[in-house]
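The form predicted on its own is given below as one chain in structure tokens.
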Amino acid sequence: MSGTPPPAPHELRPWHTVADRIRVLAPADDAAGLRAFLDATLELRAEPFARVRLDTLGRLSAAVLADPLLRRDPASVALAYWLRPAQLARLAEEHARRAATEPDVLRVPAGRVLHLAPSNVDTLFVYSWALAFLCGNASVVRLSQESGAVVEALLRVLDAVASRDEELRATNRFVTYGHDDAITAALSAWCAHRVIWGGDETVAAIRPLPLPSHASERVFGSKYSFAVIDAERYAGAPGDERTRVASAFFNDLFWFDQMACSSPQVVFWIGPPDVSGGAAADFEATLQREVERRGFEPTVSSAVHRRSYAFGLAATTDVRVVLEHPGFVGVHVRDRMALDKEVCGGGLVRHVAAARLSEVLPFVDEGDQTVTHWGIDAESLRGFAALAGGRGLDRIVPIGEALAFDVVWDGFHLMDDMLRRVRVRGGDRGRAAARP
């Protein structure tokens, strides 16, 4: 990275009539420092998939995992996962296989990218920002300033490793301020592109502030996701399978108090509807046993939320609300046709019977994220794609992949977006330059 001299005090840029407004959170800095790092990433020199940044994830990949806290967090452990060497090396491999699909075009690094987390998911500003890591970018991280236990211990371990890494150091912030529109169009004002994560209201607040010309943006806004089960295959299964089941089902609805956009807020039973309903009745038995297996007690909180919340449906609808799981509210739907896409989340988990699972196609629209499976065979799950896919649907996975967060997300290749293509023809190929 070269550094840029400090402009001429008629040559203030936009960040530094806020940086007194920001709070940075890691690595250790001040308001002036906040300027410096600004002002010195506007010219940024780095290879994607540098060697040195590989080996700067790797490090943090261990120090989540050494963490008291967060090796007993499942998402943290997650995460660490996904930054461990091996799996960075397969992204490396499919960032070169990409490459060399283009011969004549040269992807460089965006530049600098600002990040809007969202609040609902502890550990999503980390994957954002570590692929913007990967592709050679510097980043700004706006976090939440309510943020929680699991929030703070990750960015206390990034300042451990920030103070011992240059490269971290030099190159990326971690910030919080309050919601404040002339600091987000400040730094919108630096960066050479935009990620905001968030609700739909979000999204609206802050994608009316402009970009430079020469900037792009990507936007997460609202989604919905649910599962689908063959019911048949399900009733047929040994207890040890849907066990199983209900163990990774318990992972896609409980680690972010089902808030996530990819956390299930419904299960669809493809089958008869005599077998439907058994299975269904089954499967909560099964999760609840999951969810005494694993000493899960909910809030009072989502308790309370998810009942009220159910009473309200019994009240307006054609629904049979269950009650006797202290884990979770089941809710019956017996008119699929009233099912709405509200989401109450905090464990309330609504059943419909579908005979088939075309039947299910006239629910998605744009809005819908992921649907997870069992029992349902590839060949369908690929015919159901074709046609969900054109009308909104994002990510089809196994039940307890939910929230594994993948580089192709809400449509769209991340790395795509972390990225430029220069496109490079002509010249004399084979032959080396008589001068630089």
The other form holds:
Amino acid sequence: MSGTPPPAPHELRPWHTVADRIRVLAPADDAAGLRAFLDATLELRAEPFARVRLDTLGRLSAAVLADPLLRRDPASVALAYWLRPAQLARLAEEHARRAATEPDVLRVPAGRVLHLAPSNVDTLFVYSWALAFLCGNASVVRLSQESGAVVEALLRVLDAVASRDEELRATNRFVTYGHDDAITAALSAWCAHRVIWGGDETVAAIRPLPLPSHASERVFGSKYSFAVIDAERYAGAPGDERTRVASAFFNDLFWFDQMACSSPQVVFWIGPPDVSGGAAADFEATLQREVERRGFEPTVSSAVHRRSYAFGLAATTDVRVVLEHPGFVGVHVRDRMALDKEVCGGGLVRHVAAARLSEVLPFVDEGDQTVTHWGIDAESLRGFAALAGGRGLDRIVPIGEALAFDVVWDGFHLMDDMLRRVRVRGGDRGRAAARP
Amino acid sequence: MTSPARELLDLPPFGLSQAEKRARLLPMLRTLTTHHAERCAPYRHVLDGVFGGADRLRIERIEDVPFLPVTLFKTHTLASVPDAEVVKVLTSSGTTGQQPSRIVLDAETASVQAAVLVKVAQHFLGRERLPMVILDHAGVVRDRRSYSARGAGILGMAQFGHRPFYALRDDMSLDEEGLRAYLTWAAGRPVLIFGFTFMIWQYLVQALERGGRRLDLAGGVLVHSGGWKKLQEAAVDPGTFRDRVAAVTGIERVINFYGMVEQVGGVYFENPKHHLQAPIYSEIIVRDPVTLAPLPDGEAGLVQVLSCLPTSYPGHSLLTEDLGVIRGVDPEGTGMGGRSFEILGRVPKAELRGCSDTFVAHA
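Switch over from the form predicted on its own to the form predicted in complex with the partner chain, please.
Okay, now the whole complex, with that chain kicking things off.
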């Protein structure tokens, strides 16, 4: 990044007028610095998967694991694991493999990415940003003004890593500001790609704000997720196997207060009805033992919230509510037709019996994202995905992986969003080869 | 249906020991459970769906009586009488932005409710209606079709006063001149003062302290209700509150009041030991907030309130979102039977961040 470009009229660089209303969270900066950053990154030239950037993320991974608060937060540990060099090397390989299939295509960074981070999944902004960073982009990441302790700790770690990292400092800003369309519009004018995480309402609020005509956009609306378990296989499984299922489900259920798009809201028990009831009851008891083994203490607020919610369901629909497990509430839905897609969160599991996997299909719609599964053979799952088809479903993964980040998200390969493909054909090969 | 509470109306409101009271209440609560199960479909569904079946209930102790979370009245209308018999609908907004509770009363429930409130209030305030100062502005009760929970509370209490005077102006400043004139009119008779706890603190105690002034309300009685949250934040405990009230007004009798629109008959005034006292129509249980197991006296948990009054809606057993602790039983030296307790605060609302709240402000 050489030399600051000459000052442009404010209408061309609208971020100049809003920068003093933006609070930079990391790396530490003021309004003047933010303006200079936004101007300078217009000229950014970088290449995907540069060594220097891979190293930065490796240091970030180590710093997350060294942080006393983050090392105790399983979602942050998962993030650190995803950022470690071996995992990033796999991403780089995937990039190289995809590039090799199109030898006449050069992948270059999209340029400048504006990320509007969700407030329900603390760690997601780091994944979204890290992918953009790996792909050689500059980023502005907007975070909610009301962040929890985990986000604050992540920002602290990012700031510390950035303080010794010129590349990170020069090309990234993590910021926050109030609900102010003028600021979002100004930052949108800066970016070449805008990512809106955060559900239907956020998408509806942000999408009307114009982007530069050459910019692209990816939006992630509200999603709904559920689990499917083969009741007979579960009922017939040895105790330690059933414990493993419950343990895996524990993460899916309790991370992010069951409020992430991928958090399972329903467990469909696939099999004969007489088996399903017993299997669901055993599953709840096993899950409760897992809650106790891990010393997980639900907050009184979520206990009160999910209980009130379950009573409301019982008052109007044909369900059996199980309150005996302190860690969560089980709602056994007798009438499948009464099943809605309202999200309670905070540890409420609906159980539904279905004789066959295909009986779940009518429940699937475009807002569905992740199906977690156990005990179901791969062919049936592929068949299920194919039949659901255009109606929805983005991921079908084993129980325990609901919240795992994947570069293919909601049906889109995020690396494709962060890179532009330049087709290069022809040219005289001989002269370039002759150069040293 | 005749309210079971009628059987108790001839007794003094604190005239049964805890053991006697529980023996009287148990069959009444059983009857009410059956009554509501037969007449209120959503209530029956809850008994079927949560408590193992309306027909299979075994209520051997008061702790076995099924309960509803009090918030259910915000999301559902629960009635055990046909619409035509509803004479009054009580509403309460609770916290700003929430849906109000809707409580339907028929003539029987409304009349027993009024009788019980009078009996309990008279126990503390005497039979004579005292000159009354309301620590609020008159606007809060002006429009009777839309008044708030605050307004409803004031109107409920105002019936125990004579020619009530609203001591705050519309801008919440203390109308000292008007108040002094009212006290002159009261001519030395004891005065009843009523208001919400934080308003008494902010607009009476602190306002007088700031101006370095006093009012002479010696011999009066102050009844206050509403949460302590704002006072706790200012590190004001009940003892400090009473002392500072006495210092600026001369009032020695300060009585806290607890109750909720969702449960008629659950009216709790502070006994002389400064604990809330359950009258004979009502029982208090404290439960573990997570496991719901009943807790021994002295342990803090979620407060369940039971009342033998309501026949028009299934509100005889409610699990509140208030945290409290049982402080005593048939407290010695008070001449009052039953459990006494203290309210410690409210369970904070679950902050479940949906994926939709990145940019959209929610109320």
